[in-house]
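Below you'll find only one chain, the form predicted alone, shown as structure tokens.
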Amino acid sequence: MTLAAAIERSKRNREDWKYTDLPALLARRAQNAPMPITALPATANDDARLVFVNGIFHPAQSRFGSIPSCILMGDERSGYKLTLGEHTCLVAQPVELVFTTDESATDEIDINLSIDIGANGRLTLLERHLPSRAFSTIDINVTLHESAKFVHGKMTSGGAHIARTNVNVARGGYYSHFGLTRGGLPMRHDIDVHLMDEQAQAALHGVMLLRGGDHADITTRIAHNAPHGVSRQMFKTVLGDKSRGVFQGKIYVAPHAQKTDGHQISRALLLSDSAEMDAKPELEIYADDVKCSHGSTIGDLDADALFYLRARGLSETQARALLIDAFTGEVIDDIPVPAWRDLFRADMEGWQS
């Protein structure tokens, strides 16, 4: 996916992008001042990170501890691919993916990236993409096989950044994705699940870290093909100044995908009268025997509970810093790696500093 063809995709599909005006963003964009080049974080495991300089994979800063070289081939052109097959099924330790760039970077960098987990895989992924002055796309496309498992997180430090991540889950399979946004102008991520196989599941949470003039767009589509699937979402949304943020969900249930049990909801805190958040969730349901739902709630935080933090000696930042903390806690708690729950944490204060 190019830059161009993104904003040939926004042109075409009006309703799916009526929140996110990619072509007016990019002119705002370009008139701001460029993003400084930041450093290769700390890492968050001991072992595998993988770095992509410019979109180019870098083997001489990466480390694969003990995975195996040969997990990842190919190359900036011809896209990259992550395997996991027979003799490398199972990775125990996390996989960091870091996307960076250096002063060679051009306007645009363009990502392909295909990950095949084999029957009975198992791996665990933190895609992190550094701020950045070029503008970057990404495409993701994810095949679990058999009762495969992947648990995708996904760090965005601000800069633009348009991406898809495209999943196809067979039997028993399971996609979990915890994504962190902190700011954006623009970033939009694109996530589509397809639940194939009976017994397919799926999990999507994420939270969005907005202020000044930032603009970022979380659109989902899970689609449920097979019975007995299950699916859940929570995305939850802080904004300031003002910025703008954009949740679209849909869940889709096919006619034959009958003890369909999908749920999804959508939370934002406003911190600012002028911040704008636009929710649109949705549900095509063409069989009968399902248990779905969704919801959407927008609010300011509790006059009443900052009140009470004040009253017992804690500033005003201290007291909104705890109640943004609790609003996004339900997601970040959830985290399976404890590392990963650090490393959010540690972005989340540094947003609010």
Second form
Amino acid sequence: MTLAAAIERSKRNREDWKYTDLPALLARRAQNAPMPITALPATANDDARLVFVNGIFHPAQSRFGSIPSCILMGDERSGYKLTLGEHTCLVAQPVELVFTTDESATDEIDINLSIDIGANGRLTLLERHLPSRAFSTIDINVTLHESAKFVHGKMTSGGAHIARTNVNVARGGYYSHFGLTRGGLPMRHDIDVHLMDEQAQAALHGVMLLRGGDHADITTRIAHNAPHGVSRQMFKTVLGDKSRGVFQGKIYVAPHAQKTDGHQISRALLLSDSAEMDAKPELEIYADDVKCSHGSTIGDLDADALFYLRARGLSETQARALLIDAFTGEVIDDIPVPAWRDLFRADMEGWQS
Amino acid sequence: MLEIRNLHAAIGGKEILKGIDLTVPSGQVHAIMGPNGSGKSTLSYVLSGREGYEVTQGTVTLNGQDLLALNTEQRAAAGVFLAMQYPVEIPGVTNMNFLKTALNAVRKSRGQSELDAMQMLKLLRGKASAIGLSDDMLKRAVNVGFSGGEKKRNEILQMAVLEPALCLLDETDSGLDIDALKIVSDGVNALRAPDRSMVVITHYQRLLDYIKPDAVHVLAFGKIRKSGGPELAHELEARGYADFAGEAA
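To test you: the structure above is the form predicted alone. What is the structure of the form predicted in complex with the partner chain?
Time for the whole complex; same chain goes first.
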């Protein structure tokens, strides 16, 4: 996917891009100062870390740890491919993909990555995008074979970012996604999950922290194409200043996908009168024996709770921070990788200060 | 010592408190009784500095310090504690984290050193077990899923931890059965101290069987209409607030 293709797609499919006017946002972005280039953050452990500079895999800065280097193939032109064989398990050692840029970065960086996890394989991978002055797009195509499991973390820290994650899940497979979106102008992430066979499962979780003139849009589609599929979605958005957040979530259930269990919830916290949240849940159900639900709430911090905390000596800033932490905690606390939880929390603290 | 002089306060331009005069010496417990709508809860909110309550006249000092010049959290640091009638549920914040953050915030404001995790844990466990709250209650989210009695006990725990100079108990008896009332009252009585003033706000005399006041005041139509000893509460119980209904002007 290129930026031009994304713009084209947004024009073709207006309903899908109802709240995100890409050309207008890009024009607004052009007026802002470019984001500074950040150094590669230190890691405390010897986990595998694959670094991409300006969209190109950079072996010298990367570290494979105990995982075989043949796991990653391909190049920036044909796309990268990460392959895990049958029964291969990379859970104890999470893999981190870091996307960064330097002074020689072009205005636009497009990345294509496919991830293939063999039957009974297990992968835990964090996709981490550092602030960049370039416009970045990333297309990730995931294939989970029978009973494969993939825990996918994604962190973005502002800038212009358009992402598409397309996941195919085979029988008994499980895709779990945890996204932390810190800012973005614009940021758009489409997550398409196809549960292709029985007992396939997906759980999508996300936290968006927006302020200033940020605009971030997460659009999910979960297609239940087989019986006994389970999907869970929980998205939390915190909006300050004049930021705008969008969550569009669709659950599709095919006619024969009986006993589908799909649940989706979006909650937003508006910290400013000028912020805006648009939530559009959609259920499209063609089977008659299913359990599907969606919910959406948009509100301010609870005035009674703020007073209660302040009456116990917390400053207003402390009280607000505690309540915001509690709000996002419902997602963060569920992250199965402790190191990611710490990373997400540290990133959130940075956002609040 | 709490000293309230000619306190007038309004909400949204409507005057609710119309000149309260009240002195509660350190070491004493004073009860404020009154009919619904008399201004009892307003008084507790005004004293704890809740936004939306406008003080139009008068002074309030605690041990000589001007409370009205302070915001809510500064008053907490100065020693004001309001045990709420309806303690707020805060999903996602553990009781432990809440108490820890509150105590360290207050200690910091009072110029004391903050407690580290171990000291804090020891202190909180000790205080909790003293009023019959289990460790489990410390790990749960603040007031979420707590029974009425547990919520009120949790208020008493916070009071015990923050060691205030002024305790305001706003209808602490509401929603409690006799057993819970007794447990909460025991908790309050254990916190009576020579350097602490307590104001017990209640509609019913019942609570005062358990928390024995040094003085009783009747608040009606925004003013203290009558003050007396504990026997005044019994009079009110027998005769109701009808005597004060005619003084609306």
